[in-house]
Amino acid sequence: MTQFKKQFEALLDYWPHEGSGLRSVRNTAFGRFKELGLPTKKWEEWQFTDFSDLKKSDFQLSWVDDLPNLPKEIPGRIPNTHLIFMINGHYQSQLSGLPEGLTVSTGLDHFNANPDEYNVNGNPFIALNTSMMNSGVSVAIENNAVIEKPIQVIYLMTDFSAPLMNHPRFNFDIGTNAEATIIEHYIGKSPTPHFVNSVSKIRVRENGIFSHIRLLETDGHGTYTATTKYQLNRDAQLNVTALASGGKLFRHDIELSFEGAGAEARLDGLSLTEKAQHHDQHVVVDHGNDACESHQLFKYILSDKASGVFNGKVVVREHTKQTNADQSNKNLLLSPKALMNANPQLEIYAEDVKCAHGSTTGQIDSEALFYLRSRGISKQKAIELIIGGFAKEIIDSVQNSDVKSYIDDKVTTWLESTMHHG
C-alpha cells in the first residue's frame, strides 16, 4: 500500500493545477482504495486470484519522461482502421487520423463534462483507477453517423527500465442510430514488470449498433487488470469479441445493463493461456428491461501450468417480461497441471424468460485426433486443426474482415509456438 500512496502524492504534485472537483473526486477514490486493500483469496468474488505479486514490484506511475522514441511501426495495426495511439500512457494526437461523425477529448474534458460518472464501488480496481487516472480518451461517434472503418486505440508498453503503472480511463459513447466499431488494443513489450488497471465506460444509445473488439497480447511480464460497463439503451445492439493472450496475470470484470427495452447484446471471449498464466473473468448481465437478449460465450485454451477462471452470472429483475439470455463457457486443457475454475450463474426474479446456462471442460477428443491421424495428419498438426477449430467459433463472430484475419493470425501463432515448445 506504501507503494500505492507515494505515487498518489506524487501524481498530486505533479498535477497541482487540474481543479477542485477532479481533486476531491482522486482523494476519495484513494480513500476507498486504502478502505478495501487489494483483493485477498478471502473473497468471494476474488478467491481463485493471487495479486499478491502487485505488492512486491515498486511500481511507478509513468511520466512523460516515460515516452520512448516513438517505434517505425506501430506494433499491432491493423489495415484500414483509423488509429488513435498512446504510448506508455502518452496520447500521440499527431498519429491519430480521425473520419468525420466523432470527437476524441482527453479525460479531464470528459471528467468536467459527466463528474457524476466518476463514482466508486466496491472494486479496489476502479478505486484505484478514478484515484490515479493518468491516460485514456473519450470517443464520441455523433447521432446518425455511421463510421465505415473500425477505429483502432492502441495502448502500448513498451521501452521502459523501472516497473511502470498505468490507470486509463475510456469512455465510449454511441450516439442514436449511430453505428461504429472501435478495437480496444493493449500491446505489452517488455521484459520489465508493468500492470495497467483500465476502465472502459461504453453507453450504446438508442438504436445504436456497436462492435467492440477487445485485444490483449502481451508477453509473461505484465499484470493487467480491467473493467468494462457496458449500458444499453432501447433497442441498441452490441457485438463483443474479445481475446487475451499471454500477460502473467489478467483479470477483467464485465458489467452489462439494458436500459431500455428491445436492446440485443452478444458477448464472445477467448483467452489463450501457457506457462504458469492467469486469467480470471467476471461477467454480470443485467436484464432490467423487457423483450432484451443477450448471448455469451466464453472459451480458454490452457497450456503447462497456466490457470483460468470464469464467473458469469445472468440477472433477471422481476416484472421484466421476454428475456432471452444464454450463457455458455467451453475449456480446451492441453496439459494434465493446467487448471480452470468455472461458475456460470442465473438469478431470475420474473416469469416469462428463456434462460440457459452451461459450462464444459476437457481435454483434446481422443476420436478426433485419431481420425485425423489415420488420414496421414503429423500428431502435432492434427493437434493444431483441432485446437483451431475449437477457436474458430469465437475468431468468426467478428465481421471486419481485416480485424478477422488478425486475430486468425494471432490465434495460429500462439497454436504454434505453444505446441512447439509444449
Given for the second form:
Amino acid sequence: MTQFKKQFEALLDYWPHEGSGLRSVRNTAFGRFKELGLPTKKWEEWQFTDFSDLKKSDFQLSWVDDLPNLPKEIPGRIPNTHLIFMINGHYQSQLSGLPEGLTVSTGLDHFNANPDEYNVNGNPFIALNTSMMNSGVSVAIENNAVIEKPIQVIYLMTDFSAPLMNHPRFNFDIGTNAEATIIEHYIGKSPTPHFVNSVSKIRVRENGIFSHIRLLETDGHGTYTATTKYQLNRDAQLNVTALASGGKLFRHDIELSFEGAGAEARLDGLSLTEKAQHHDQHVVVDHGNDACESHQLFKYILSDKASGVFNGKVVVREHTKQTNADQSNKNLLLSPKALMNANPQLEIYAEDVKCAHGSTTGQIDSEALFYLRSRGISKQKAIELIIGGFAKEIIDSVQNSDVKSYIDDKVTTWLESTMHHG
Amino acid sequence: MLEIKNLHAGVDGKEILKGISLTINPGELHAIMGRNGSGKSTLANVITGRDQYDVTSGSVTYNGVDLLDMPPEDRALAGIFMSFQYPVVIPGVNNTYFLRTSLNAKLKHQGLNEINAADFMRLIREKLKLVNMDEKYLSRAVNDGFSGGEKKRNEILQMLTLEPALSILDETDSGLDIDALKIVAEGVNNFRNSERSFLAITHYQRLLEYMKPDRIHVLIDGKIVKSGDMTLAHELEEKGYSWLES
Ligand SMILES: Nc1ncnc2c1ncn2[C@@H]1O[C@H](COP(=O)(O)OP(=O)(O)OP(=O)(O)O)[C@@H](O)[C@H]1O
Ligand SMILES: [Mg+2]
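Starting from the form predicted alone shown above, please give the structure in the form predicted together with the partner chain.
Full assembly next; the chain just shown is listed first.
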C-alpha cells in the first residue's frame, strides 16, 4: 500500500501542471482506493483470487525514461490492420497511420471532453486506475463511418529492469451506423514482474456494428487486472472475442449493459493457463431494455497447477420484454492438479425471457482419445487434436481472417509448448 | 493372423470375457453373434487396446506378436482396425483433417511419404463414392451431427482409406437402412482379398448373407459356446439363443 501511495505522489509531482479537474478526480480516486484497499478473500466476488503479491510488490510507474529502443519488429503485429502502438505505456504516434473516419486522442483530451466518464464507482482497481491513469488512447469512430481494416492497438510491456506498472485507460466510441473492428492487444515480454491495470470503456451507438478482439499474451511474470465496460445503444451489435494466454494472475471484470432496445451482443472467451497461472473472469450482462440478445461462451483450458474462476451473471430487469440470453462456460482440465471454479448465475425479474445457462468442467474425453488412437494417431497428437477442437468454437467466432489465423496460431503454439513441457 | 487363446478380461474386477479362444487366418471372415451384453464389444475393444479393460489371463497375438502390451495406436499401425459400434463425436476436429492425419501416421510408419492435402482429396473422393457418402460430411467435425447410419458409413470410409489387414466390424449393420446395408456390404466384399481378415459382430442374418463368413461363433456370457458355418446362423434365426445356454 505504501508503495502505491509513494507512486501516486510521484505522479502528482511529475505532472505538476495538470488541470485541477483531473487532479481532483485523481485525488478522489486514490482516496477511494485507500478506503477500499485491495480485495481480500473475504470479499464475495473476489474470494478465489489472491492479490497479496500486489501488496508486497514495489512496482513503479513507467516514466518517459523507461521508454526502451523501439523493437525492430513489433511483436504481435497482425497483417492488414491499422496500428496504434504503445510501448511501456508510451504512445508512438509516429507509427500510427490511421484512416479517415476515426479520431485518436490521448487521455487528457478525452478527460477534458468527457469528465463524467471518470467517476470512480466500482471496484478498487477502477479507483486505482483512475488515480494513476498514465497511458492508453481513445478511439472514436465517426457516425456512418465504415472502417474496413481492423485497428490493432498494441500495448507492449518489454525491456525494463525494475518492476513496472501502468494504468492504461481506453475509450472506444463507435458512432451511429458506424462499423469497426478494434483489437485491444496486451503483450508482456519481460522476465521482470509487471502490473498492468487497465480500464476500457466501449460504447456502440445506435445501429453501430463493432467487433472487439481482446488479446492478452504473456508468460508467468505479469499481473494483469482489467475492467471492460460495454454500453450498447439501440440496435447496436457487438461481437467480442477474447483470448487470454498466460499471466501470473489475470483478473478481468466485464460489464455489459443494454441501454437501448433491439441490441445484440456475443461474448466469446478463451483462457489458456499453465504452470501456476491464475485467471479469474467476472461477467455481468445487464438486460435493461426490450428485445435485446446476449450470447456468452467462455472456455478455459487449464494445465499443470493452473487455476481458473468464471463467474457470470445475466440480469434481466423488471418490465423488460423479449429478452434472449444465454451463457455457457466450458472448461478442460489437462492435469489432475488444475482447478476450476465456475459459477454461472441468472437473475431474472421479468417474464418474457428466453434464458439458458450452464457450465461443464471435464478432462480429455477418454472415448475420443481412444477413437483417435485406434486410427494410428499418437496419444500426444490425439490430445492436441482434441484440445484444438475444444478451442475451435471460440476461434471460429472471429470473422476477420487475418485476426482469426493469428489467434489460431497462438492457440496452436501454446498447445504445442504446453504439451511438450508437461 | 490373429490368435486368441483362453482370454479372460473384465472391468473393475468384474469378469466379462471368460476364456475365449479364436484363430482367424489371412483372408478369412469370421462372424460373432450373441445376446446383448454377452461381451462382443468387449472382445473387440480388448483386441484394439482400449485400456479400461483388464486382461487377467490368456493371450492375443497378431502375426505372432503379442498385442496386449501395445498401445492402441501401435496396433492400428500394425494393421488392426475397428469400426466402432458407437462412433465417437469429436467436436471441433475436422473429419478430413482427422482422416488425413491417420493415413499419414500409417504412411510414416511404413516409411513412405506423407500425402498432401490435394492428393488426399482426390483419394477420399474415390472412397466416398464406394460408400455413397456426400462430400459435405468431410467438412464437418468427426461424426458431429451424423445420423446413426452416416456414422457407420464414415467408419467404413475410414477402413477403406486406411486399408487395414484385420478389420473388426462391431455392428456396422445396425442403424443402416436396407440400401445402405447393401452398399456397405458390397464395399466390404470388394475390399476383401486373400490377405485381409475380418471379424464381423452382428445381430442379423442379412449381413451374413451378403458377406458369407467362413466361420460363425456364438458368444454367450463371455464364452464361445458354438461355432459353425452359415447353417448356424439360420438355426439361430429360427430358435434364438436359449437352446445354447447350459
Ligand atoms: N466399461 C465398462 N464398465 C462396466 N461394465 C461394462 C463395461 N463394458 C462392458 N461392460 C459390461 O460387460 C457386458 C458386456 O458388454 P459388451 O458391450 O461387450 O456387450 P455386447 O455383447 O457388445 O452387447 P451389445 O449386443 O448390446 O452390443 C455388459 O454387461 C456390459 O454392461
Ligand atoms: Mg456391442
